[in-house]
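A single chain, nothing else alongside it, follows as structure tokens in the form predicted alone.
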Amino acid sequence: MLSYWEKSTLIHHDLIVIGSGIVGLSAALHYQLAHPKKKVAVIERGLFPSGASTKNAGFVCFGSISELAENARTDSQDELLSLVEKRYKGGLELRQLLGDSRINYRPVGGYELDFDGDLHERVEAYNDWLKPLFNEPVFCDARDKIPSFGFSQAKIKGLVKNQFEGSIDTGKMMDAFARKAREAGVQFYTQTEVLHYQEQTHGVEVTVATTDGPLRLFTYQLALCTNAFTKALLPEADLEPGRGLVLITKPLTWAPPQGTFHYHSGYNYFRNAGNRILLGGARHLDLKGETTTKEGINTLLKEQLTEDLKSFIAPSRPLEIDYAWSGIMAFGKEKAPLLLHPSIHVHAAVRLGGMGVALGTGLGKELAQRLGATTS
């Protein structure tokens, strides 16, 4: 039973956003920021996100040269160029937006591991084609760092470092954020899971489940940023789900390579975190099994990752897997993020193709610049 005071107040909000990852945090803080007189609300059924924000490898990055190269297959160069920009511009939104220190910015370097040995030819091409958006060389040949990194010289013949990626904090990072959006007036409802809304003439209604049974919010616009999950909300986006394997070691007793690091066309990734090195990817083979919105381990995923880590990543070092989690993505037939109106009070914002710390803030603040166009 609801009383007169949560009646008339607390259940009315001007914006709820649905889903407390990088995206919804986004969204709804700036909306908040610009305009501090409304009230605003994130609804999350977990703790945690329930996507990837959370359990991604805090890689600040927009793509290998293979990575882009196949990308390329399907976009054009402008379109890639574009996208490209987004991430990286998407990179520097986060970083400026929540401080370098509170996110642990390291500017580290991302490397390319190359197994034929002729990488480093495609460098002064991709240097060119690069150029007018970064005005200097973003990729060199690194190959001279193979022994000190400790990779396998019999397997690994190449490697090239991109000088604009670096890592971060994933839990500092949704933490900041957080704390944010809190200081800016945003309200959040944690384990909160919306069985299913409806749009009436002045807004939307909001049901969502608690302990008493359902409860109905109102809110004038609301917006859905749960990624891969918004499926069940918006059957028609074009959105098909990813799901990501990571793996980290237990502390180690000697120095992990610094960097972050990919391979196998940015389907694989890994880094330090700390004294330890976290590992994942490997969902390109089995495409279909991981094309889920369910968490789990896939077998052949993480046998496939543990030994690249023990047969060139670390070979002939002491080391054990200590525990392993999956996160949830969200692709379509275009890389390109996806905003969705679908009706006039709701907005979407989703799609992120694996690249949800490089885009998500600036993609979350294009949405809060929408609601806000739209705002009574």
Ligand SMILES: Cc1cc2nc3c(=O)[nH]c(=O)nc-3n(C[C@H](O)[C@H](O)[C@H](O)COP(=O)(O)OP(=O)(O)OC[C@H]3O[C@@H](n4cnc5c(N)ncnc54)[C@H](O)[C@@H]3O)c2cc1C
Second form
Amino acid sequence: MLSYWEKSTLIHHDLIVIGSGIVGLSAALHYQLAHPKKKVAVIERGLFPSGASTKNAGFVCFGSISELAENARTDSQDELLSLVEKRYKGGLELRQLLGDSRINYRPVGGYELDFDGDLHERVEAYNDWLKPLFNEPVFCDARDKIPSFGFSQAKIKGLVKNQFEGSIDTGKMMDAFARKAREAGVQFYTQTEVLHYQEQTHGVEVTVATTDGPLRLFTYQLALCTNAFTKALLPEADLEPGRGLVLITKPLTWAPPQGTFHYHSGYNYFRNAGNRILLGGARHLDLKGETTTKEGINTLLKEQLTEDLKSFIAPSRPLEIDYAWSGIMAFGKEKAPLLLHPSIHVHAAVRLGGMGVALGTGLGKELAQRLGATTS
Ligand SMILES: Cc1cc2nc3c(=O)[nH]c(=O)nc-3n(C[C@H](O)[C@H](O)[C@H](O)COP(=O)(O)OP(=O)(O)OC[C@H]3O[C@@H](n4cnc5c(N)ncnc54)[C@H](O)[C@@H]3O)c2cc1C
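Could you output the structure for the form predicted in complex with the ligand, given that the previous block was the form predicted alone?
First the chain shown before, then all remaining chains and molecules of the complex.
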């Protein structure tokens, strides 16, 4: 039962953003900064964001050589170059917006592990292709670092470095983002699921689940930043969910390698997180099983990642897996994210793939600009 005060002031908004992941926070923040007098709310079904943004590995990256080669099977060279530009500039934008020290950005460089020993032969061609964007070589042969990183020299035959990659602390990044949005005036409703919405003549009616039953809110504009979960609200969205697994070791008694590391065309990755190793991926081993919006630990993937850790990442080093978690991403046939405008007052920015840390801030900003262009 709503009071007069609730009805007159609290249920009406200028903009409601569904989803408090990177894209939702960036959209809400940028819109609020551009329109300080507007009433902006972010609605999130979890206590924390419950998709990918607080579950990821914290790589600020734009693609290893073999991952870009794999992407080139579905995307043209021009599309791919434009995507690399968006990923790279998106990473810079995130760092500029929140500040390197607040998100613990570390310019450690990214490395691709090579099992065949011929990856370095492709360095020059990729540097030439990326020259218009970076104006200097992106990749270099780093085979000399294999012994000091402690990798198995019998299994790892090559290593290529990307000097423009780095890592962040994902938790600190999301905390800094939410604080900045709150400071700008954005209202947050967490543990509140949006059940459905209905476009109306002068805005959108948004029905949320509350402990007292469904409640209707009203907004002039609605932004869906629901990534993998979008189909529940917008069935025509062209995307599939993809679960990602992450394992973390117990604190190590030895110094883990410093950097962001990839192998198997970007499907697998690891880095240090303080004095632990965080590693994840291997989704390609069970793509069907991992096409789900449900959190969970796939034992096959967990066993393979643990085996990788012991056999070539840190062979004959004492280590133990502490725990694992999963997060849910969204993928499409093409790698570019989707910016949709399904009805007059409704927009969506979704399908971030596995590089939303890099892409999310820019995409949210672009969405805020679109919303601003049609503001009442
Ligand atoms: C294991 C893993 C590792 C990754 N590693 C990296 C990496 O190292 N680098 C990188 O660039 N990217 C990485 N990613 C990808 C990156 O995290 C995502 O692309 C990015 O976080 C997507 O952000 P988003 O805001 O679009 O979606 P999300 O973070 O998923 O946010 C969507 C939000 O919408 C909420 N929501 C959905 N439906 C509703 C509803 N009906 N009502 C209310 N709320 C709702 C969800 O709870 C969720 O919080 C990784 C992802 C995973 C899972």
